[in-house]
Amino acid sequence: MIKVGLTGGIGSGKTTVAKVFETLGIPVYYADDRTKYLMNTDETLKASIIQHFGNDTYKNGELDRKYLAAIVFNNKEKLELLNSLTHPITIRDADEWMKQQTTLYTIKEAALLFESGAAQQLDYIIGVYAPQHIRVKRVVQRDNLPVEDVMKRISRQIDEEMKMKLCDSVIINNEQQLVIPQVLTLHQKFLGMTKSDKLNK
């Protein structure tokens, strides 16, 4: 089975692209959603978060996401600490999930594939690219956040141009080029290859 990564900056449209792959019958692991689940269900991870961020991070056994976000998005060191706790567990969880799939290839969708080190365990990386002004507009509308908060989150991620250069293929999602034909091209590429080809990198 070929392990494909799907990444891009906040607001780039990763989820939109992932949903297209899902309509083609390809299973997708959504790292952000799964991390939130694990932060509520993995007792070891919960204990570590409480140890480092305090008892107020959980209310009635459920993660207080707003409380934790207020801490980490205003402090680079705290964000890096949280990532150091969650990334290893999510990477291991994704690996186990992929082993259970039976399709020719699977996809892991995650914003921080390179930052977390997860890219090293994948065979091929797709980047989803959109210009920054479009990404900011999307996130402001989607999450009802002020522009300053969106820019702060963008600043915590690898430069988008650099990230795209690290990817094996890039899907342009700039509201001008159609996404579906780009996905279909990659879908046929993966179906026609085997892992031993290393995807003709």
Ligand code: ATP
Contents of the next structure:
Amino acid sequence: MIKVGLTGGIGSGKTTVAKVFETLGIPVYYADDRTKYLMNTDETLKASIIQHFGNDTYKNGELDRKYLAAIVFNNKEKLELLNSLTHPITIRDADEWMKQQTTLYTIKEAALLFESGAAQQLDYIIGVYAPQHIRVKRVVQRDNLPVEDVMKRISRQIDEEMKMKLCDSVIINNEQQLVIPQVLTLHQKFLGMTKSDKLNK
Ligand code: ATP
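Would you mind giving the form predicted together with the ligand, to go alongside the form predicted alone above?
Now the complete complex, all chains and molecules, led by this one.
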């Protein structure tokens, strides 16, 4: 089983690319969605969130996401603290999930693969790249957010060009280059890859 990471900045098109891999029968672990689920179900994680962010973070046992988001949105330290609680749990959960899959390779989609240390658990990392102005336009449209909010989120992530340099391959999703052929090339590569090949990637 080859463990592939799929990352990129906000609005780069990670989820869109991941869905293409899914159409090829490849299971995808969506780290963001799973983290939200774990924040409501993992008792150890819940306890540590309450310990650091207070009892009001949960209402009737359910995470009050708006309340927590308001705390961390403008506070880098608090956001880092929250990430330091969620990341180890998600990394372990992804590892267990990947072990249960039976395909030749699986994908973990996450915005913060490098920042969280999750990249270390993976054999190969794909970056999804789109220029910043396209990413901003997409997120503004998708989430109905002001440009300033999107820019703030972007400023909290590591520089996109630097992130792409850390990846083993990059899919360009700039609305000019076709995405599906790029996915197919990587799919064929992974199907032909053995565990030892990954060392020579
Ligand atoms: P986030 O980090 O915010 O979760 P993401 O990297 O997963 O974002 P997507 O959700 O896949 O990005 O894409 C952002 C938006 O841009 C979505 O509305 C998606 O439909 C759109 N989009 C992505 N790629 C393209 C494309 N090549 N052409 C047109 N629209 C696109």
